[in-house]
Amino acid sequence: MPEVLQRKAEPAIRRPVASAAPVTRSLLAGWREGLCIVNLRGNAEDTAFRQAVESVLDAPLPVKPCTTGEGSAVRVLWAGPDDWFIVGPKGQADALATRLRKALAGQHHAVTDVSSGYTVLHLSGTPARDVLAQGCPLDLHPRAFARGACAGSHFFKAGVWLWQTDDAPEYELLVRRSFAGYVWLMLERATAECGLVTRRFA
């Protein structure tokens, strides 16, 4: 169950206390801590390459910029022509790797395991959008920016890779784990007025 947030320093160690403002309109967001992250490069070009990745993973390499491809178990987010993230399920980071490394045997790439470099966190609720335009100079209009949309950018002075995984909106930022603190601070100074709920992940 969401609880509502305290207002400190450490996303981590932070305690919920009670928040004036109504549950129902205020951000919820958690952090989906342990998953599976692994940074993929190669030739998008190279059909090979391209069927042997989505072999792996049971889902589209996106390959037009700024998208996401989606499958059972991971998520493929385009971050350059030749440069994917893959987010999948906590402790799988190993075999993912592992299978992509065989899969691709012989052909130019880099499998690299950055799960513990990086950190998911999850947005929802209806004031997702406008708390994130508080800090992030995207578009995030669902003209411009729509679910299956991903992008690099910053959210007040720490840079993130972005995505909006429903049309809620929901959304969750890949934040470097060193940055994750300020983020959080951050996101309770922009929620200082509809409130933040806590949302814990198994």
Given for the second form:
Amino acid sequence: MPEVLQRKAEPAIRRPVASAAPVTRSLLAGWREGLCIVNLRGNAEDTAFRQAVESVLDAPLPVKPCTTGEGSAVRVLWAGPDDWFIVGPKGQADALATRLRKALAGQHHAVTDVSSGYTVLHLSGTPARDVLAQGCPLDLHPRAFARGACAGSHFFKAGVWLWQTDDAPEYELLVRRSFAGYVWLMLERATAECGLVTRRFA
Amino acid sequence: MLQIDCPWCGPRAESEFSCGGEGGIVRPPNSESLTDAEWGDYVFMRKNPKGVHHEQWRHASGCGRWFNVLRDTVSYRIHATWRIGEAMPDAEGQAAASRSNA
Ligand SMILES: [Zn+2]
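Form predicted on its own already given; the form predicted in complex with the partner chain follows:
Full assembly next; the chain just shown is listed first.
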């Protein structure tokens, strides 16, 4: 059972809640620490590059702007026409980067393990869109942004990459680790009306 | 807030972008044979038109790409955006921009 902490009116006090029943009207948020985050650069128009990457990842390499490629183990985020983030399970970055470098040997590419530079924020619950909208200018209406979409934008002053993992809605944000404290502070302020339930995620 | 049409990501809020000043400036290939005045012109001298201006912008918090923008400095209206290396698209502001460049 994940540890559940709840804050309602008094931001300074976080008291443990006996029951883990979700407070559906509040925002549910927490960091997904230690995930595998690998940055990949290369030529998306080169078939050999795409094939090598896809054979290692077992996921499609998204070449359409602002889309994700979903694999059984990893999610690939489009971050630019020659730029991707690969988000995978904890502890996999080293092995994944090695396999990618091996498959791309001799090709023009760059594989960089950036797991220690980023962290992932989980946001879910009914108010998720309204909370994000306070600091992020993206149109998050389902008709404009749904599962399979991703976007680089900002949450207040911090740059983030954002994607949707469930229609519920449920979002994940790729945040620079040094901005995590700031992002959390702004999240607390942005949830003053709806409430914030903090939870530790795997 | 302005909406700027990133040639890669589509329409996004101005706050995701940064402006890099005048666009379309080509580095002279023969830099070793230029006079100080010619090199200074390339490095420092910029147009500052009242009206349509060819600028370079960067989608800083999105795809990170630099791209071209045709923007009216009086009305802030953006007439066109296009990728680096592509030809300037047909736009109402184009004629005005070439006038101000002349
Ligand atoms: Zn963009």
